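Here you get one chain, nothing else, as structure tokens; it is the form predicted alone.
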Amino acid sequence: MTPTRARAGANIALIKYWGKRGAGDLNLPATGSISITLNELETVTTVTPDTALSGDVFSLNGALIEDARVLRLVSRMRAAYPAMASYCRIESVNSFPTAAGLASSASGFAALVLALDAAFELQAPTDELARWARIGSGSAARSLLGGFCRMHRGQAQDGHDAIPEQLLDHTAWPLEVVVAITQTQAKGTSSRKGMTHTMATSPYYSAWVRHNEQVLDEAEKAIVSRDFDRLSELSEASALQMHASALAAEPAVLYWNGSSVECLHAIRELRQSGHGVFFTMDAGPQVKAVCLPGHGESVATRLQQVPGVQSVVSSALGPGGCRI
């Protein structure tokens, strides 16, 4: 059968989610979150149904691997959709380092469900695809939408209301993002393991969840009104508080390295000197600088000078995932 391709951009959370709610494998978030989707950091996934296969085959960046999460999700979708009768070859390629704190699982699972939907002509609505993507990776549902996205925590135990909502498209407020890559190899503690351990052992965790839920509405107002200063305050606080809860776990979950910290200082100095920029960090050592239009180039130049920064990637905000 004909190969079908889809792409999705990585997304960076400005107001973080960290941890799960409820039992089972629905991967429901403990808090809502707000993110931006990037254009230049993307996953392209090709799905080729093949009746000669005796099982699904998955490759990542050209290497065949047994990824239990990918194969399990495809199996679950096949059980739900009779049209997905045949097994398939799944080939995913990331344009950026994998499993290094750059949201490759988010773009990967978003591109996967979009490619499967197109290959088997499922015509599933976006909210339905979002629920499948979320089961693969808690942040993947956000990568289905472009620009600014709010992921709702939801209340239902079956997760039907834990879905993303676009706040602004990628052209409405064209912020720039500069990513300082301080490590290219996979991080030592996966996001899922880090969340589980933090939830179980950090005395700060429950307070972080309560506080984080309170700031979501404030951050949404800042985005809709294009209030960069207020969004900067809320985003930096959310990132540092998330990492503080992980640092308070026993033993601590530490994603930063020395270069990460130096980048944070550099971004604060840039802001003090008049640049429109703030930082955020996810579960990994990479630092993301979010900039007002026109400020990205000078921020990139400064971050490239930080000792230990291996490379700098600049990106515009991007559209939602799609078939290509």
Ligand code: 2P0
Contents of the next structure:
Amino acid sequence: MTPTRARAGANIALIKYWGKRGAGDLNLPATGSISITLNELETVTTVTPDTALSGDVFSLNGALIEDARVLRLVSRMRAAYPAMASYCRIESVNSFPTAAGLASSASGFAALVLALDAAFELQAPTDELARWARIGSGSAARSLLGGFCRMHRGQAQDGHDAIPEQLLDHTAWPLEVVVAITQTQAKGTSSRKGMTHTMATSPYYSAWVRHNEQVLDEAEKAIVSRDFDRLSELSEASALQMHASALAAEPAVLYWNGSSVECLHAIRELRQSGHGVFFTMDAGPQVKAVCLPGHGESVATRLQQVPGVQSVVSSALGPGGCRI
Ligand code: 2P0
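If the one shown is the form predicted alone, what is the structure of the form predicted together with the ligand?
The next block holds the full complex; its first chain is the one shown before.
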């Protein structure tokens, strides 16, 4: 049968998501989050329905793998949509290192649900696809939308209101992102394990949840009014507070290496010398520098010189995921 392709960009949270609410398997976030979707770091996923298959087959970057989360989500969607009558081959390709703190699960699950929707002609609305993507990975719902996106925590137990909303599209405020890669092998502790362990053992976790939920409106205001200085303060604080909650877990969850810390200092120095830039970090040792338009190149040059930085990757903001 005909292969169908979809793409989705990775996204980087400025106000972080770290931990779940509720006990079910709907993967509901404990707090809302705010992210930017990237253009150059993307996943392209091809889905080919095939009546001759006796099960779904998944490959990532050309290698066949048994990814339980992917296969479970596909079965769950098949149970909900009669149009998904046959099994399918799913081929997913990332344009960046997998599982190194670059949110490959976000672009991956977003591209997956879009490719399934297109291949089986489900014609599901974006909110519905976002709920499926969220079940795959909490951050993935954000990659369905471009530019600046706010993911809502929601209140409902069935998760219908835990969905993303676009705040600005990618052309409305074309910030630039530079990622300093300080390690290329897969990280030691996955996001899911890291956040579950933080929830279970960190005495700082409840304070994190309370505070993070409170700053979302202010961060949204800073984005809509293009207030870069305020967005810088709120974003750096959210990233460091997320890591502080993880560092306070027992045993501690520590995602940084020495080079990560040097990058944070370099970005602070760049800002003091007049560059429009702030940092953020996720569940891995890479450092992301978010820059005002026109500032990305000099920031990339400086980060490349930080000891331990193996390479830098630059990206514009990008549109939401789509069929290609
Ligand atoms: C974020 N991260 O907001 C946060 C900050 C990592 C650090 O969302 O368990 O892979 O699959 O829902 O989406 C990464 O967590 O976790 C993430 P699951 P996910 O971007």
